[in-house]
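The chain below stands alone, shown as structure tokens; this is the form predicted on its own.
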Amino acid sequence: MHIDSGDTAWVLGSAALVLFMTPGLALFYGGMVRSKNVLAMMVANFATIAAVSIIWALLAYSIAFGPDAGHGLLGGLHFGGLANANDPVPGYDLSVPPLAFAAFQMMFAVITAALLTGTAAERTKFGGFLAFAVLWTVVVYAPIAHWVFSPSGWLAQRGVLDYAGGNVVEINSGASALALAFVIGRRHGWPREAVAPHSLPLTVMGAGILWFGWFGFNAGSALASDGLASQALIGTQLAACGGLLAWCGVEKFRTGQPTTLGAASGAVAGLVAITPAAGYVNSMAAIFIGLVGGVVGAYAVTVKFKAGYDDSLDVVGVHGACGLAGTLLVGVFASRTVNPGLRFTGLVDGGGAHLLGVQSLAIVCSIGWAFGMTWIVATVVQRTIGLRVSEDVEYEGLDTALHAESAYDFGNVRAGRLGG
């Protein structure tokens, strides 16, 4: 194994553009919700940051990336507890560190677990959460990566693509959402009383920090500072526009008046559908998949309002069905040209349907699995510890009640005077 210098600095910084995405993330979803609860939606963005950086170090990566323990179901304990960490992964010819791959998938699992933070916003306790997300962390994220991510996992042998996450990021956080959203049930009020998010500006720096990021999470997928980074990134920004322009343009449509919120989670949605694709796919079509993201996120999420599911702020509308979405058009433009080393490829590269017939398999698979056992996880903590806050702590604000602490302090605000 070389290892390279250059290719080390780059993986290593993409993990912590990653990282960095969370608390991004953090801002995004605070905005949107009340300013009763937007340190309970920051806090637990930072407390599932600790949680699975821990799981995912002491079992997570090794079910994830571990040799396989049979059919490509499941790593091995090889890797539990960082042991063996220096250890080749079984299926990469990588020029980093093992440690540093490890590092890098690490922060993919944290911004995963805090996407559900999203779908939970303003009925959750602090500490249930922290229990479902570990749970889940083992239970669905790592399965899923190995099946995906890694080379002797079952979907993976059979040709599925998937970049930097579409199923294992994307459609596995949108279905796990809609079980989530399920099982604690909607917000007191919802939808008969409207939730308007409390600071725009919150959630376009949120977004802005998540567009940034969003750069580590596809180019550093490259695991290596190579013209395949190069155009993964330069995919990566057209998309994201596209997906802005598409969703600001439905509401123009739609209602005669582009919002600020619209303009963020376009940008998001753009990010999301371009994920699956980003390093297998020209600057073009990375454009027409931004677009496409932009439109189907932006009728996606009216969705909830007609099935009644409470996904709060929106995990299933736009990384659920962006990420099928961008899941999907690989298996319409993925292309040798942009990635020589691809073993199928798609419609416009003259590959056939087998492709797209791969990844439909894989969507199938992944929201099965995400739906059902995200139910079970859920169910299995809201009937222990609990998962749900009384209806009093709900009506009161989760800041106050259970961190005992308030983001804005309008006691002290007092009436000027003019000419003082």
Given for the second form:
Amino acid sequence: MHIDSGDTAWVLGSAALVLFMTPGLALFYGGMVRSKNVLAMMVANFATIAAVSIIWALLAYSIAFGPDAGHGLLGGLHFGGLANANDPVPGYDLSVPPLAFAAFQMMFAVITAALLTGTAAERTKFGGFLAFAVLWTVVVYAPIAHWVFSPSGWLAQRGVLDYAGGNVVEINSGASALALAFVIGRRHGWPREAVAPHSLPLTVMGAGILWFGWFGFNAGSALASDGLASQALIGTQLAACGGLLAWCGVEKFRTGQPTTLGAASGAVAGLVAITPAAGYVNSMAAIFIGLVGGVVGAYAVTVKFKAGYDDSLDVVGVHGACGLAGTLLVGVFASRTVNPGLRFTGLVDGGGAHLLGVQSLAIVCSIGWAFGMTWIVATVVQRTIGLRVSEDVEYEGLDTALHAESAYDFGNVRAGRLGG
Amino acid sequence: MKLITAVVKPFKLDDVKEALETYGVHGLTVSEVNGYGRQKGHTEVYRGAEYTVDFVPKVRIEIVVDDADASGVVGVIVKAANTGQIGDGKVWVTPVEDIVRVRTGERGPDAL
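Return the structure block for the form predicted in complex with the partner chain; the form predicted on its own was the one displayed.
So here's everything in the complex, that chain up top.
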């Protein structure tokens, strides 16, 4: 194993970039909830960093990337507790220390679990959500990461292409979010009462941090500081821009006014769509994929009103739908000109429909596992320690009821005094 | 004594205050309020979902004056707050039984 210092520096830096996405997500989501629930949203994200990082080190990393325990379904326990973590990662020819890889992948597990706070918004217990996130990381995230990311995984063996997590992060979180929305149920009053965002400035800042961190997510997935990382980075940028403009375009067409929330959501939709594709497609394809992400997202977020599930901050619509679009478009645009190591290429590279078939298989299996197992995990937590707060707590707001704090103090009328 | 309550457009507050100052009224209380009359609210759109916001922001001005001054003060407010558009607001007058200045304990018109 040859360790390259440039590659190592980039992967370690990318781990930090991806970590920063979760506080970014806390702002993105925090702005979208009502002011009585903003702290609960932010601390749920922040504490998810802690809970998932620890379970990753203890168990989940080994299930995802440990030596295959049979049929490409699960990794064994060789890396449990990060023991033997300096041994080579099976299937990878890394030029970085295996621990750098483990840290980089840890941040992916963190943000994927944190995405689910968006569906659970404004009605979920703090401890219940953390327990759910820990179980979910082991039961849902780690197996799918093994199937798709680990070269010994059964979908990877069939040639599925998922550069930075179109299946593992985006489709997985979208399908899991749908199951979670059904288990937790709708917020009281939704969709009849207006539950509008309380601070879009926070949301825009959060989207900006996500965009910034996504360079680590996608370009870091090259696991090297090279030309492919550069292609992934420029593709990521162009897709975000395409998504932003497309979403605003749809709004101009549908309701007459491009919105701030639409611009922020569109950038994220474009980033989601390019995630599976960033290291496989050229820059012009990246613009197209971003545009498709923006259009798909802008329409997908309206489905919940017709179907009646309260996916509060649109994890299904943005991550599920746009991740699915991007994963399929890999089957169209994946090219050996961009990435000479590809086993199968897409339609435009003369690879025929085979890759589209493999991508579709991965999509169906990821959705099936994520939806079914999330339903079970969420139900178990709901029936034991509880996931949903009482109606009183929901009306009062989670910030004061669960955390004994409020986010904003603008006046002096409420001034309290020390002690009871 | 009379309590004069005026609900007017927020951007007219400075005009009203200035006119009252010129007329000789040297104190008032202002609060930010929301409501609707003939003027209705607006529509907001978040990720394609349209919300109708019925209430329109207004400011409420409260002044306590001597009986003799009430009619004149009302006239000053109405003149200063008028734009001729729907949503200019309303002014009403209610009787006040007593009033106390907290600092000195003076009561009735002396406390004004």
